[in-house]
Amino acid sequence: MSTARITTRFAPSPTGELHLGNARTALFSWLFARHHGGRFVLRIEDTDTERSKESYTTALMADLAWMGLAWDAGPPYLSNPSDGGEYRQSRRGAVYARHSATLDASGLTYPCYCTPLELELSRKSQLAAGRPPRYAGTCRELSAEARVRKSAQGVSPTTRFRVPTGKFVEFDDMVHGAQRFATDDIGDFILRRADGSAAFFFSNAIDDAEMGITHVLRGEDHLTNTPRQLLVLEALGLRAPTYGHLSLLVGADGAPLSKRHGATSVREFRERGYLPTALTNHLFRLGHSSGENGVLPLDVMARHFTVKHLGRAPARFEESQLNVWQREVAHHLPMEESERWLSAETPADIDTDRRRAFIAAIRPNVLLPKDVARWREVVFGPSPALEGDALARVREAGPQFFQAAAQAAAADPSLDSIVSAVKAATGAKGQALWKPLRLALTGTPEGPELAPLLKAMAGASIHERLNRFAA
């Protein structure tokens, strides 16, 4: 590692919601910095100026604060878009302006007037011939007067840099190890765009250097981007990052992660009631290995982390996994959390003590919060209905046994108290004593354990679904 403070960033575009893919990115790097005592960057690279929007930067601005990802540097949370310009690239155009005014004077960049239906054609007919499709140079030579021609056409040229020919570019990727690119393949590239913004290659690279990041951590699809962005930070004397191009994400079958495999966004599993621990737990598996099980809180996997760890191959996504996790945090929450995190599906005409028993009555059998609403009604609302086999096996424990168990609720409607009677008036014991009253009390076979549910249960209740068979 460099003697230098490691820094790390998360540099998304708010074109849409923060997906799964640039979750994990955005945990990977933070835990990096954590692991070696560094800083995390949160930078907005906002220069879609037609796809870019304020809502996309506030709403993926609260989900890594909600999973617990807080950065060093970066815009302030939730604000608007005036403040943290120094982390907006659309408020950095002075920067990438010096920048590349100095790679015009050195006689590294020159205008292309080629249409997009021009580069279309060109990189079709190099696919044709078995070519990988690049720049093939068409404007990298123009003379003055060709230039001039082209502008008193109305062509507004975009600003390319001159790859240097019969080169290699190396380097020593985190994740794949050595990478060697010649520069004969990779053809020249924009740097500045016809309306003069700065392109992802330019804008992206600068930032990396003025704002001292040491290590990139992103998805491998930026790989062939990197000597790309090596060229123009050497050309430009500028210190670059060490890469580390992590594996993609995909769904259970193999396939890029994309809607037809469910959600992919944070923001849609924070919907549905995940917990964030969760979710960072199932992610930080995602290919990256470790021999730490269990939850883990996010200071414990820093400490666990580590590029060595990290995969090639394509890292799955399984929701059935990640319910996994979420049964393991939903389960041991604290009952102040488990309260704020099922409050919305939890009466809320009842009082503290009901509310509490409930919920850790059951706890054990809730994944997310939208599984309250069956118990809710199995508590809260009126006595279920019987039918079928369940009816015939509550009839076949007679009406003395309920006889038996409504007198003891009228007067405690405890567990202990009701089986104890029903025990003494009748004998019953087992699956005989035990299905019958639960059958009666809550209409289903199986579920949360009787005694914690029925402290939740109005005693009024309790003795009505009783008293109703005991006749």
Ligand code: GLU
The other form holds:
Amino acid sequence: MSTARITTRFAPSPTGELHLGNARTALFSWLFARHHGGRFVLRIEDTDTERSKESYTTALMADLAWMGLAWDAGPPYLSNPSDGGEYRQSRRGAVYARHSATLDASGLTYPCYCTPLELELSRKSQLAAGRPPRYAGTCRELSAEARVRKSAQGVSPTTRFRVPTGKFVEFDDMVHGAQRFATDDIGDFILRRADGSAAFFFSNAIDDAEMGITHVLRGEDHLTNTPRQLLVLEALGLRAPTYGHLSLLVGADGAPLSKRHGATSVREFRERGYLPTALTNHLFRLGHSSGENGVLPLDVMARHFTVKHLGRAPARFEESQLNVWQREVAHHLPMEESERWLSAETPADIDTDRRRAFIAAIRPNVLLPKDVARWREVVFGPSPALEGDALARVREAGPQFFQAAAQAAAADPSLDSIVSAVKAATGAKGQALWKPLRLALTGTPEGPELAPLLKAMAGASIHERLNRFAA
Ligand code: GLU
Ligand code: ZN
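Could you output the structure for the form predicted in complex with the ligand, given that the previous block was the form predicted alone?
Let us now look at the entire complex, which starts with that chain.
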């Protein structure tokens, strides 16, 4: 058993918004580290200079922070955003060059002069022959003169790794178990692009070793990259992490999660007012079976997280399921947090007590902040117009009913006071009592409980809503 401190990492490429699949990878990596009292590293894989954007890096840090996933090492959040160069691959060229030189010196690499067109033709002919396509090894044994000639023609070569022949790469995946890949199925792959920059297989593996990463959790799409990375690490005498490849995230229809399933980025859910605890609780159950029911804070999740409970089957993200968590989390949110959560949707010109009364009254009817608008209109808007059945229902109760109600409201606009007065004056009870009151006061037959709702409403408004049916 190694004594190295357990260290995990999240290594996003900042080429787009943080989507749910990667958010889950980040969460699981964080939980794994926390479970073992280890470290969690954030590394920005921004080697693709065309597609990487600083704004995506900033945004994904904001998303991670929002989810509560603090990193122990990585670019600092909310300071100079371009800091933390040692955790940005775009600034680690010297590190890759050093390791690359070591491989060059041991004869484990060679320059490849094949053009994209040549590579494509080779790929097609292999496919046509029914063979899985891989690099044909064209430049593997090129003579020194041939290399000089090619270079003289102005072709900048890529650098390929010389994959050993007739061997097997074996490793134990934390999710998928024992893996065995024949090196003969792996073509010599590119370590450095023609411009000298490090390719993914290379920089990713080097950095895991250099940053002391002991365990890597990442998407299943990287499973077949792993033997290549292990070959590179072995050739360099670097320590390989233990890998675990997480099952794919699919939508409710079983297809890989994509735009056509609706919102798929963390930012979209944040902007709609989903609460981070709701999202992390849903993600925690995606591909990780847990006997723990109910909403768990992150530290408790960490206690229960174990790779043994990671499944191989695709995990299904369903907004309806997320909504179950959202309802649960929103329902138990402390008042101050609710106020913050809904602040943009509550009227600006009311005092704190009334705001709190309003939020307390409507919260059971609110899944997302957008649901507030309807009740804001009901409580703070003009007296709601009634028509059709609703109007008939109110008229049926009669003027005497509303005279008593309005008179009571003028003195004390609480539900108790109004109800006692109406009962005393008319003897109405049950539906005959509640329906006309609710309709006159809110304009709708269903909604939040009346007593708390009236605490949020202005007394004058309550009086007016009742009094208009008193004649
Ligand atoms: N930058 C890679 C990605 O986002 C990282 C893969 C890995 O975690 O090793 O897919
Ligand atoms: Zn070649």
